[in-house]
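One chain is shown next in structure tokens, namely the form predicted alone.
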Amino acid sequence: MPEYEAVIGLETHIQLNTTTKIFCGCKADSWFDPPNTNICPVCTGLPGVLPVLNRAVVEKAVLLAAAMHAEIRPVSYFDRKNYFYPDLPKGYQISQFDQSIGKGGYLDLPIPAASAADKQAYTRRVSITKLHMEEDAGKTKNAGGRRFVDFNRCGVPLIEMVTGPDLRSADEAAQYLIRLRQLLRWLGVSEADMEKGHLRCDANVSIRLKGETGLNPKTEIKNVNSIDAVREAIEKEIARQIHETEAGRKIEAWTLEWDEDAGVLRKMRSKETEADYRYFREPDLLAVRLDDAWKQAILRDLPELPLERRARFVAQYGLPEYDADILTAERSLSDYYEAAVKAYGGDPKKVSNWLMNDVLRMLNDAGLKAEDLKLTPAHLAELLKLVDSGKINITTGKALLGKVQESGKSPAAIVEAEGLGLVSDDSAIRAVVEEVLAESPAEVASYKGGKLTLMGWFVGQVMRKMRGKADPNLARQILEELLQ
């Protein structure tokens, strides 16, 4: 049987998190609003109204274009994309066509190895062929045998971004969406929540024989609202196209709808081409002129990007790639880690261990992000110094995390107020050790008979009786002395 490879390109619509819509003063995010309550004459396309461009939309588009390594055009234009659909009240969508805000660009995509025995990790460069601003359409819904239209989403600002046919598997497509979502949140330009429609994805899929370079007819998969669903839908479409090709049938350029509940693809219509939309320049909007001063003011807010910071954490702090990947998943967590390392001044890996094993668990349990913590980076650094100095043990340190988060007080203040410091008094620990040995004659006999692993059990008993406050090293020394 011939060996095939998939050729995949993704079209993403990114809802920008501006306060108002792209061409009017209506609230942009209307996810929780009742239908048709967040609309005005402009976004519903009533006769005689004129759109006014939202400056914040341009600024967020420029930030994203810069992060995607795109050329930022100093002059760009809006165009009318003409088509008729119930949720498009004007009969056209204001978009950008040949002179968009961004030109070209790419995203380097680290692809992890599937397993230790499988192929090695690699990087896939995904090119960007379109990056432009546009307004969203409304939303239609079937209920009770009738079709309803909600115009709340009309005029919500979007960035449409289209990749080249560079992805080669459903897993690569999923990784692209994961990295794009991370980048959007990192930049602060979108909430990128697929379930709420902040990030929507259509997938263009075709197949060809391995070793070929041409492009075959593609199908477009629409209405996919999760990364897992994108992966599943693409896998099923690849399998369908291989089956059809092997059966001697041609692949037709269909638009397919993904049915989330049934987990199947259904044909919606034949696929449109750009000519079907009859683009022409938008007569009611001036050109967007991005002078150098405005551009530089926007780019001052461009942060170090997540993949760059990931690489720097490995090089500068000696972190394993696994740690660096987790610590740069969110910008706030990444900033928290770096501030804690600076305040601590000790081993960066130790800070990473405490963050990943304990602080992240606390965040996940409470549904918080790093910026929501009362446990500041300075508090974490202070706690680690208390452990390093022997003033508290690790068990007490882990318990302190929750106490600091609950109260906002410093670890040292809580240790002082609650008497949580280690007991290092020889006579106090010796008395408890003698008590443990007197209560455990069988264990003492076993230890003296050669079962030296019982030492850990004895230390544990001392720690339990002293509520974790005993200096474990001193307890061990006294035990070894008395068990001679």
Contents of the next structure:
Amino acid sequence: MPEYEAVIGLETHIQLNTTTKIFCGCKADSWFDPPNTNICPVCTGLPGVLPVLNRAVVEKAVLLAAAMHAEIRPVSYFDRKNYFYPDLPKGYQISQFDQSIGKGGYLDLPIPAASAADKQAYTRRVSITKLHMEEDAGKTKNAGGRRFVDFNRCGVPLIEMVTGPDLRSADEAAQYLIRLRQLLRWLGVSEADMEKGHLRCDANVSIRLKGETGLNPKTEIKNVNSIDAVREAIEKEIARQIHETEAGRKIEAWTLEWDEDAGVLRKMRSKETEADYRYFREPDLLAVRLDDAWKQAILRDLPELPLERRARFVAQYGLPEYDADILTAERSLSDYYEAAVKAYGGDPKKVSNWLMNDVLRMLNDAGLKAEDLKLTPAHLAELLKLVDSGKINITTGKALLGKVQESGKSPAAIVEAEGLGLVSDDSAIRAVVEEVLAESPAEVASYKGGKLTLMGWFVGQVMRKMRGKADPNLARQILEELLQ
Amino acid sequence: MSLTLEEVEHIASLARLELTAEEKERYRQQLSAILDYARRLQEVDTTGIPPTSSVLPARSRLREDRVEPSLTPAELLRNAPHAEKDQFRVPPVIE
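Given the form predicted alone, corresponding form predicted together with the partner chain:
After this comes the whole thing, all chains and molecules, with the earlier chain placed first.
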């Protein structure tokens, strides 16, 4: 069998996390609200109303366009996309067509070794062919043979972003979505929760012989709403296309729907005619003009991007890629890490270990973000210094994490108040050692008779009596002295 | 410039209009006349002039991202031909 490669492009719809809708003051997020409660004459298409553009939508679109290395048009326009559907009360969707806010762009996608066919990590450049603002449509729902319409989602701001046919496997498509989701949250432009429809994805899939450069007829996969589902649906579609091609059949330009429960693709009714949306400039809105002052003000909020920070963590702190990847998975965690490294001043890898082993578990268990922790980066640094200086041992240190988080008090204050510090007071330990020796005449005798391995047992007894707070080295010295 | 009957039928179907044979012919003539009139603009030499979307020099007014009161479901549904459970009820759609 000849070797095939997949050619995949992803079309994503990103729900921006603005407070209100794109063209009216209705609340944008209706996830927890009953039907038709966040609606007004504008978003339900009543006659005689005019849309007014939400400033925050433009700002978030500009941030995303900049992060995707897209050219940002100083003048862009809204257009009407005309079609009839019950979820679209105006009979048209206000979208952008030929002069959208973003032009071009790309994402350099790191493909980890585990996702690569030959287990070698590499970078895939994914081009962006479309990046525009638009309004969402409402929701229709079938129940008991009837169809109901809820307009809450009408006018919720979306960015439609489409990639070129640049992805070459289902794993690459999944990686693209993982990195896109990370970026959207990092920028603070979308919650990017696929289950809640904040990030929706359609996939265009075709195959060709490896080495060919042309494009073959593609199918479009719709209704995939998790990253695992995207990967699985694309894998199945690639296998189907190879099977069909090998059997001498042609691939037809079908639209396929992913059935999540059954894990299969179903052919949707194909359209008789190509959709004719009769786009024209939206006459109710003027041009969106982005002057330099506004653009610069927006871009001042453009943070260092996750993949850049990941590379910098490797270079600057000497972290393994694995650590850098986890620590930059989310922006507030990476900010936390850097603040802790600065406050600590010691080995950055040690800070990473504590974060990845203990603090992350704490975050996951409590469902918190790093920025929400009462255990501040300064606290963590102080705690590490207490361990380094021998004031507390590692076990106490780990237990302290939870205590600081609960109380918000500094580690040193808690150590002081609860007497958690290692006892390095010679006389206190000496008293306990004497007690232990007095209680264990048999062991003392056999130690003196040459069974020197009992030293460990003696130290253990001392530590137990002192509830682990004795400096073990000092205890050993005193034991050796008194057992001579 | 003359529109064909097929073009009129296509335009009518895009607008979900059902036309009689007499209307199709009448609209064919009227729409053709409108297009012919507009065609005169094509005679103007526009070389070097950028496309104009609006003659208004103004920019789009922008709204601050603050919540304004919404309608109640009852208000919204007052003119609905069919409503149920605070939602519009529509005929099932066959794709």
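Take the two forms, superpose them, and find the largest set of C-alpha atoms that agree within 1.5 Å; that set is the rigid core. Numbering follows the first chain given and starts at 1. Bear in mind that the values here come from a model prediction, so they are computed numbers and not experimental data.
Colleague: Please determine whether the C-alpha atom of V433 is displaced by 2 Å or more between these two forms following superposition on the rigid core.
Modeller: Yes, because once the rigid core is superposed, the C-alpha of V433 moves 2 Å or more between these two forms.
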